[in-house]
Each structure stands twice: as structure tokens, then as C-alpha cells.
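Shown here is one chain on its own, the form predicted alone, set out as C-alpha cells.
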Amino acid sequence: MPILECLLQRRLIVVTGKGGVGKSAMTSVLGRSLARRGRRALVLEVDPRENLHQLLGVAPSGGAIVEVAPNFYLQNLKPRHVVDWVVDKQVKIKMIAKRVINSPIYHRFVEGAPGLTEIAILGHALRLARGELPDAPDIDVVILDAPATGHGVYLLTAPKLFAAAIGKGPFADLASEVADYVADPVASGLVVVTQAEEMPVQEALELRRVLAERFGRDPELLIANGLYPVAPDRGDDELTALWRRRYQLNVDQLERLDRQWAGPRINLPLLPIDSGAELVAALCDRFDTALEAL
């Protein structure tokens, strides 16, 4: 299936990557694309910081849907609040739901339970796709901007981890079910980002490889974000020295991954603009036009 057609069909997009790549940015850059092609997007951010408002030139989500631009939309998710839902639908006397939710007890289940986390990012994710939100906007697709690689991979994996040591009950049940959406390779997508630097090529290609042994599949698309224009064959300051440099690294790393990933890839360069809603509009376009090309 042709790359732009897979991820128009995906209701939900994960997109990871190690830290410092730009995940946040090709996050970005992926809703708008699916927005312009009339798909209505959503990207979720977990983020307490808030980055992606300032990447979309918008006002900070604080817990609210935003919207950005027609069909695109934006929000900062706190996990916890997603958890005291479960809590709240669960328990039918709102005044004992309540108690519940401010005990220490419960405050020290929601801080310390592995996976509890993931699972409520997850769940919030498979709501909106799903339309079961209230007072939400209809939804065709979430783009999840998740955790940088090690933490990313967890986030994947936790839901069937939970469900299986928990068994019963209100949080296995949705952890189940977030699991096996999770591994549904219609429903769900992956989308991996990198630079062409060692490191960030070297997490990549164990995410993927992580992926095929727990999941049976691969990601959908890599990004190689941030690549160096081609260096100048004159000049012998240090400058246009580290421009070649870092050029020839870049260079040696994409064919590194032409060897070792064999899944569809975009590169998408440098661009001297500052971060913000400016350099998402311009990656936004090249991105789109390799997109066609694939």
C-alpha cells in the first residue's frame, strides 16, 4: 500500500524518536499534511511543558482542545485526568468516586503503578479517534506526539504488560483493549523520526528491530529530519570545514540506512528559520511533496 494512503487510514499515529531530532516538529508537520488532505486531525501532547502550541502558533492547550487551523486541532493531555475518569465512570456514587480520587491510597496507585501512565495516554487517544469524548470535535486520526525512543517503545508495550499481570478490572479491561489496538496494524500506525547522526540512526534502527519482535511489524514511515544542504567544494575556514563535516556524517548515515531500513523514508533538510509556526508551514510543504513522490 502506497505510505499516503496507509497513514490516511490510521486512527491513530504514533510518532517517536530519540530526544532532540525535532519529534515534536514532524509531529507537527504530520497533522497538517493529514489536515490538508481533509483528514481531521488531532496531535496530543504529553508534555507538561507545552511545546507544541509555540511549533503551531496557537495558544497553550492547557488540558483543552484547540483549534489550530480548519481540521486540525491540538491538545496537552495530563494522563492523570484520564485516570480519575476510569475512576469516575467506574464508581456510580459521585460523592464516593470523589473520596476515592483524594485518598493518599489512590494518590500512591496513580504515582507508582507501572504502565498505569501509558495506558491512560493510550486510552484518551483511542477515545477521540473513537468519538466517545464528550464535547469533543468529530476526529478521523490522533497524532501522538509520544516519548523519545526508550520511553516510546514502553508506552507501546505497557497496555499488554498491564493487562496480563492485572486480569481483572476496570484499568485491565482498558488496558486491554488499548493493547490490542495498539497492535492492530490498520487502526494504529508508527511513525519514526531521526537525524542522520549516529546515535539518533542507531535508535532507530532498535526501535524497528524491537518492533518486529514484539509486534510482528515495522513502523510506517522514517523521518530524517534536519540535513545538512551539500557543503561547499571551496573555502578553508573552520566553519565551511564543519559544514563538510558534518555534510559527509550525514551522508555516511543515510546510507547506513539505506542498508538497514527498508521501509519507506523522507529526508526533509535544515531550513535556517527559527522554531515555530513559520518552520512547521515550510517543513509542512516539503514534506508533502516527498510524501507525493513515495
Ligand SMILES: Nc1ncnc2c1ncn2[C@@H]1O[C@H](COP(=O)(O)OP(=O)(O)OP(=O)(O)O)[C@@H](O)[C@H]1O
The other form holds:
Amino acid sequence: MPILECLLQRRLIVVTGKGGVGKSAMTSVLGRSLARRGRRALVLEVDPRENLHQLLGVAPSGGAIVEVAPNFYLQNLKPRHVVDWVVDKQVKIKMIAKRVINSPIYHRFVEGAPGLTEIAILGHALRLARGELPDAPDIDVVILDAPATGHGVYLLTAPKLFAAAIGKGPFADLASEVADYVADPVASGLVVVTQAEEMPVQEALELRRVLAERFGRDPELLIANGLYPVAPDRGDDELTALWRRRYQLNVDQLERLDRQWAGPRINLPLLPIDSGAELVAALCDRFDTALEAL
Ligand SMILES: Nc1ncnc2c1ncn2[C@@H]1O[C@H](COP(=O)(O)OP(=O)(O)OP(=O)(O)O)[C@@H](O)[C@H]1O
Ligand SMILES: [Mg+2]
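Having seen the form predicted alone, can you show the form predicted in complex with the ligand?
Okay, now the whole complex, with that chain kicking things off.
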């Protein structure tokens, strides 16, 4: 099936890659692209630094769902709020729920329990996509701006480990529901972002290997972002030499990806535009053209 159709089917798309390669920019581009095609898309950020709103040219979400454009939404999520919500739902007497949530032992549990944050993030995405959140708009697809590579793998594998380790209870139930969801190749997909430089490419290849091993899945799409334009032929100054060198590094790493990465890839240039909505719009046009050509 063409990659465009695959992406249009998904209810959850997780975007990951090495730190700083353009994950947040590509999450914004994907959200915008899918919304333009009529999918009701929500980009979900869990980074407390909150920068997706800046890339999309809207006010900070501060935890709320913000409308970016028709069919297009943004939310910055505090995973802790989701965990509190599960407790609140389980404990029927509000006063007791409040006491639990405010107790030091509960705080230690939430901070220390491995995988709980990941389950909270994915559980929230699942409920959004299923229309189970009372005040949320109707959403067809959630695009998650996931943490950098190592954590991205953990995000996807934690629910299964958690469900197996805990066995029973509300968090274990949520964990196994989420584990099934992320293992379903129709419901969810993974997009890896890299720059065509040695270390990010190394990490992208490693991520692919680990995912296949632990998860039995391949990423849907690879985006090679921030590619240098061809350097001018003439000129022997240092700047032109540096430019040629960077360009050649990109060429070498793209060749490496040609050999080692099986599956669709989209190349996007480094644009001379400041971070913000104008950059995302320009990248989105290029992304759409490349996506349709795949
Ligand atoms: N193709 C591009 N052309 C120009 N600037 C870009 C491009 N892609 C990303 N940027 C800029 O590069 C910077 C890093 O991008 P971004 O914040 O998306 O990376 P990230 O992978 O999310 O980083 P982090 O790991 O810190 O979350 C941002 O200022 C962004 O606007
Ligand atoms: Mg980011």
C-alpha cells in the first residue's frame, strides 16, 4: 500500500529520532499535512519546554487542546495529570481520591514506577483517538512528538513490559490496552526523523534494529531532514569549502541509508527560514510533494 494511504489510516503516529534532528518540526509538518487531507489531526507534545506552539504559530497550550486550523489541534500533555485522572476515576469517593493524589507515597509511586509515564502518554492518545475524552474535539489521528530515540523505543515497549509485570489493576488494564494498540499495525505507526550525518543515521539504523527485535515492527517512514543544498562550483574560500564538505557528508550518509534502510524515505532541505509557522508551511509543501511521489 502506498505510504500516503498508510499514514491516512493510522490513528496514532509516533515521531522519533535523535535529539535536535527536527522531530518537533516534522510532527508539525505531518499534522498539517494530514489535516489538509481532511483528517482531524492532533499533535501531542509531552516536552515541558513546550515548543510546538511556536512552530505552529499559536499560543502555548498549557495543557489544553488548542485549535491551530480547521481539523488541526495541538496539546501539551503533563503525563502526571493522566495518572491522577486514572486514580480519580477508580476511587469513587472524590475526597479519598484527592487524599491519595496528594499523598507522598503516591508521588513516589508515580515518579518511580517504570513505564507509568509512557502508559499515561499513550493511554491519553488512545482515548483522544477513540473520542473518549468528554471535552475534546473529534480526533481521527494523534501525532506524538516522542522523546529522542532511546526513550522513543522505551515508550513503545514499556506498556507490554508493565502489563506483564503488574498483572492486575487499573494501570495494568490500561497498559495492556495500550500495548495492543501500539502493536496493531493498522492503528499505529512510527515515523523516524534523522539528519544525513553519521551519528543521527547510526541512531536511526539502531532504532530500526531494536524495534524489529523487541517489537516485531518496522517504521512506516524515514525523513532525512535539514539537507544542505549543492555548493556552488566556483569559489575557493573557506566558507564554500565548508559548504561543500557538509554537502558531501549528506551525500555519503544518504548513500548509506540507500544501502541500509529498507522502506520509504523523504528528503527535506535545510531552509533559510527561522523556526516558526512559515518554516513548517514551507517544509509541509515539500513534504506533500515528496509524499505523493512515493
Ligand atoms: N529543514 C529545516 N530547515 C531549517 N530549520 C529547521 C529544519 N528542521 C528543523 N529546523 C529547526 O531546527 C531546530 C531543531 O528542530 P526541532 O526542534 O524540530 O528538533 P527536535 O528533534 O524536536 O529537537 P529536540 O530533540 O530538542 O526536541 C528548530 O529551531 C527548528 O525550527
Ligand atoms: Mg522537539
